[in-house]
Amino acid sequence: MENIKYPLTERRQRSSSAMRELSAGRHLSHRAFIQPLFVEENLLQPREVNGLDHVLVENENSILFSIEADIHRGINKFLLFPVPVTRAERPSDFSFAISIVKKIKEHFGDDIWLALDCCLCSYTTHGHCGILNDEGTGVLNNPSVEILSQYALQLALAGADCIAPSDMMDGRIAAIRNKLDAFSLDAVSILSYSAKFSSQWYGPFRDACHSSPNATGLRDRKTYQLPVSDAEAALSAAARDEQEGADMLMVKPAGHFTDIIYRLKQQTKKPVVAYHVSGEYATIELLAKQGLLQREQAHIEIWASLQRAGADSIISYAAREARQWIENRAY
């Protein structure tokens, strides 16, 4: 019989941690993540949240520890969603969001980078990200970009290095960029939830910002966040946030749209920003708890996969664990 031999071209770039680094094409690094913070007002102890295992809401105190120790993990750049106490109809009083950015701008300066989450839903009585109509049926748009835009000039006057609206109203870039702009804040950066969906996945985030919706008429958000399955509107958002001045664009949630930022990738030269919400994260957590997947190769896998569609930057609830979890060859 013919001794036939078989070049194991393809096993040997895997058969070392040497060679499987070597030969992984992208590699993760801890600097491309960006970790999310949450701290609320009169908060006397930080709390826990529901679903979000290893994650607090902080208070005005512990806020500055948190991030402190995240430096110290490799992490230096936040995406921060105040709660304020003080709701009202139509929100003006955003005094809490600009105490708190200050207080951390003064206390560690350009050592960290700050985006700051523009949107009202921790801000309103009925938990929806604008201003509702008399009906309480609808939320108007050009009223909700109005104040929208008044707050991001207040959070960039205060010290915030990037302005993150998340409310998905038609034309806020526009109207936050011009903003800026007049102002000469020009060096202040729009990150922009450009293809963000009415997903099922954001529940644990709402229990952190108390930002469920509770309209008596409009009871979900699906007037203005994406549906589900319609990838053309959402790559058509992200178009029009780019060219109103969007210095960044979002995909949200991220784990299970990752067709979304592949596709985004493949039509902008902007920096694709993927962000693996609460409810993503959750699952992996409460998987690990049962001992039915390891944890930090759970994390990594999503993280890899999300690159590999072409992310360019991650948000990550264990963005502080990236660092030590890539340096330990968790992958």
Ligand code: PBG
Given for the second form:
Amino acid sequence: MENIKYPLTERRQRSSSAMRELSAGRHLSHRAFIQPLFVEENLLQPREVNGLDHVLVENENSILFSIEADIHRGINKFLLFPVPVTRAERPSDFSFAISIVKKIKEHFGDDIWLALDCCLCSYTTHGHCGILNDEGTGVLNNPSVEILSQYALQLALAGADCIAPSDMMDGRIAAIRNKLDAFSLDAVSILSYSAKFSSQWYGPFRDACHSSPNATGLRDRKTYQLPVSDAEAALSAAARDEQEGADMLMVKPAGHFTDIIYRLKQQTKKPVVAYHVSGEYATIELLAKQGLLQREQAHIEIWASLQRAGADSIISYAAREARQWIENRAY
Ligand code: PBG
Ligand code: ZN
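I've shown you the form predicted alone. Could you give me the structure of the form predicted together with the ligand?
So here's everything in the complex, that chain up top.
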């Protein structure tokens, strides 16, 4: 064609919303989303969390209404973070978490899938995910795993459908699986925080749970969470967790770790779960409030990117919006 100098090669595919919709790649589904929930003991009124707009820390009663509302919005999978009032050096009282799990599961039964974050940082005076040595300078692996697996067992006996250990101790997946199996809780699954990096992006979450590490001798989680620059460590931790019996493997944070999501997806046949964490959510919310981006589209964009990288499911603080946003999505 002599009079067509620059024939359309790529742009025809994007020439109408119908063409864009047909060539968009995989489509998102709200069914792949998990909504995180906070519930605090003895809380008079649900409270807001700095940075986490549209998210509340609920109390023992309001949590039921919140779940009910989410079910109506098409979300039936939850990751629950119980925030107890009392803290200890070596936590042993998990009664608040147990009672709230019982209450929720008695109310909703199998209408919902309830995963419980299993960690000690909301229980310890010092805010670490395990218990400390006598000098307060290090987190003890084995005693922490003992307590965590006891806690996991109690959560499962209370009715949790899934245990999600976020502590990053070594050997906890095997310990938890053994405990659950010994009590014939073989239907209870384990979602392992396998590739959990030591990140700045957990800030709003730590405010919500009052779980910042504050031991004088140890102020960060670097001896157990992963170094951001080390992809091999993340893949190795995930392989280990899979071998120990994890049913699902998580990458966290998500948005700047899509290489890990991609590589983990190549490495495993297990579902890969991306956790778009509190600080990542807050980043979008703050930019949206400044009028610098569109909230809805920005969340959709990151979700599509996580899916493209290989995530099978997504934990997002905006999960409860997923069905509506995905349905209304403009192509
Ligand atoms: C507790 C835990 C954290 C998150 C999930 N479980 C915080 C941390 O490790 O300090 C972060 C979640 C988020 O930021 O949304 N171990
Ligand atoms: Zn923790």
